[in-house]
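To begin, one chain is listed below as structure tokens, in the form predicted alone.
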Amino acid sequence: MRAGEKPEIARLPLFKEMAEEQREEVFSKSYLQVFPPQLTLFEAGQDADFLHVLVDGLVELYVSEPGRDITMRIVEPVSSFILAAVVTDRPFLMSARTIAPSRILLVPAGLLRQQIKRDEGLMDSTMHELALGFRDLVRALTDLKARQSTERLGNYILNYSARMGGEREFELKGEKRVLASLLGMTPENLSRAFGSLKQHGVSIKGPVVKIEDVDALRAFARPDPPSLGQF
């Protein structure tokens, strides 16, 4: 990692509370690389040799079944992914590939485990990220079991809007086939779901989604109560 890149990486949630000496040791042995789109970063079953931290770009986590891939998560910056495999020193349960040109920090897994034991700030940040990952999983399972497909799409749009600071018009990242797989739908069902959402306050033109009536969309999609918070 070049010296000019270190201040930016030091502000990432996982590293910002670390002691400077330990953080410098991690950075000196880590790699910040740029990857082209549609590049496989690792496959399920491989040993977790590195923690991946997405700094810029977009990454798809997926599992492969005969004849198809199933999207499990779309990773947006700034976020580490599959931290649990690194902490437990177990093989990856999912595969990962870039969706767009991506800048990714690769932290040696063994080094990170050593530093977690030594650095209280890193330990706290690691526990926090693992807890958020668990809550994300619970929300995803709840969404899949408690909502119909069009409701899942509406809820996804509301959550996306919240991550964008409440913006009512935005561009969805990634291919629609990936979004369809993430929501447990076929691309054809996704197109029909977007059409159905027109009567619930949503319009779409290409990749751009506009929430024209947020109250109508909330009434239809039944988002999680605000009291649960984003995390």
Contents of the next structure:
Protein chains: 2
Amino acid sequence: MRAGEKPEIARLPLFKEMAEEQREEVFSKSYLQVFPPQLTLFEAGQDADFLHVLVDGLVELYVSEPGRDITMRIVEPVSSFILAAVVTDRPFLMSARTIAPSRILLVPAGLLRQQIKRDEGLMDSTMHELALGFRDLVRALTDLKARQSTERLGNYILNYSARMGGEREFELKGEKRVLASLLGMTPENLSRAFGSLKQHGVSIKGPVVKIEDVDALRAFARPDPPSLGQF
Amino acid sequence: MRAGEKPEIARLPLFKEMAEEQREEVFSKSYLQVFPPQLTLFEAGQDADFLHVLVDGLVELYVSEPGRDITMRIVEPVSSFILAAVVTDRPFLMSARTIAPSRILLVPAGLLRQQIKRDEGLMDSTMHELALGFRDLVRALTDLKARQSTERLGNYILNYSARMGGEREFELKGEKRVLASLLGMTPENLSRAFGSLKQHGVSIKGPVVKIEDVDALRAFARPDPPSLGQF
DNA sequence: CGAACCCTTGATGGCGATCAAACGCCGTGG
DNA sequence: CCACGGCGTTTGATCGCCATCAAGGGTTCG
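What I would like now is the form predicted together with another copy of the chain, since the data block earlier showed the form predicted alone; can you produce it?
What follows is the entire complex, opening with the chain shown before.
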């Protein structure tokens, strides 16, 4: 582990509240591994042997359907994933592959479950992490049911911007085809959706998205009221 | 609370593991209320004051969108709902209304959060409940993205049957329009979808669904492999 | 008995998927 | 250095699923 990284992982909401000693125990028995891009980390149906923490790189969670893969989440560092499978000790519902070269901390699932039982702070953090993830999924489900594809893209851009601290211009991570699948549309329609959004205050040049007119975009995308905000 | 009900609630996964004493404390400070049908219990955006436990009746969780309501879940007894909002102490993401006359146990949110901190068994159960709910939502999201509407209905029927212990014939709870919205379709298309399923081993008479040919239905609906099963 | 209301059935239209082809980018190899 | 080839994206044309609009049964309840 590189200097400054362990603190960064320790600062994650999931690990922040646990006793220093327990955390050391967990980290010392975990493996930090490097993976090349486009490598499958695990597949749906497998037993959840490790909690994964993406330290650096980019990871895609997806479900393989006959004909195509459906992207469920794009994981950016520093962030853990597949916590629910580890907690419940059940098979993965999703598969995972690296999009970019990635370094991932692998925390043995059994060890983590054991520490959760032992360390109240960790259990509390786990509970909260799951509850927040639950709410994210409720929002995603509503989004998919309520809005049409171009509106979903508009909201994705607004949310992404908000997560970047309000940055009006940013670069899309990964391939657009993956983003398309995440938003529940085809690459062709994503392309057209970007085209349509030009009329609503968004400009796009290659992978760089720029919000020219937030109000216009908000008016078009009808984002969730701030009272239900993500944060 | 009627005789036999308290044990039934106490047997819920959420409350099963907690200390008897703590459970008594929680129950004694909760309110069992009776609600008529079509009554709004709470609305999205409100603070989560109570964990709700549906003891008897039927409840719909939905999101109001301009033009229509989107059903997110149909809650059957005995079951708790909106746990994530209570745990995170954040506003409801969904609204709730009774579909049938219902009796609901209202557990003060602050009290529950306090007991979660105090009782390790309860915290563990809460964590598991959230993790299982998380996985349900992942499945719902893939279902919506991957399958078309008639297939979704087919899978709903298969899952419903499985939850009833394999019953091949059962009655749909609540209005079909609500089911339609839950499955992400219009009432008109739900009706047509039922019609189409007749060719795939399902008969429908009013609210009564009967699976005539499980294999045919499975072949059509392409259910998730059992390795990812709901249970 | 009538008036809602829900479900059903039919006709039409639009969003997004699919099919198809051209463009641009980038790495490889001549 | 440039030509080529592969791949992702874009653009265009068409198709199909599902939403919408509309109207007709059936049931329930006042």
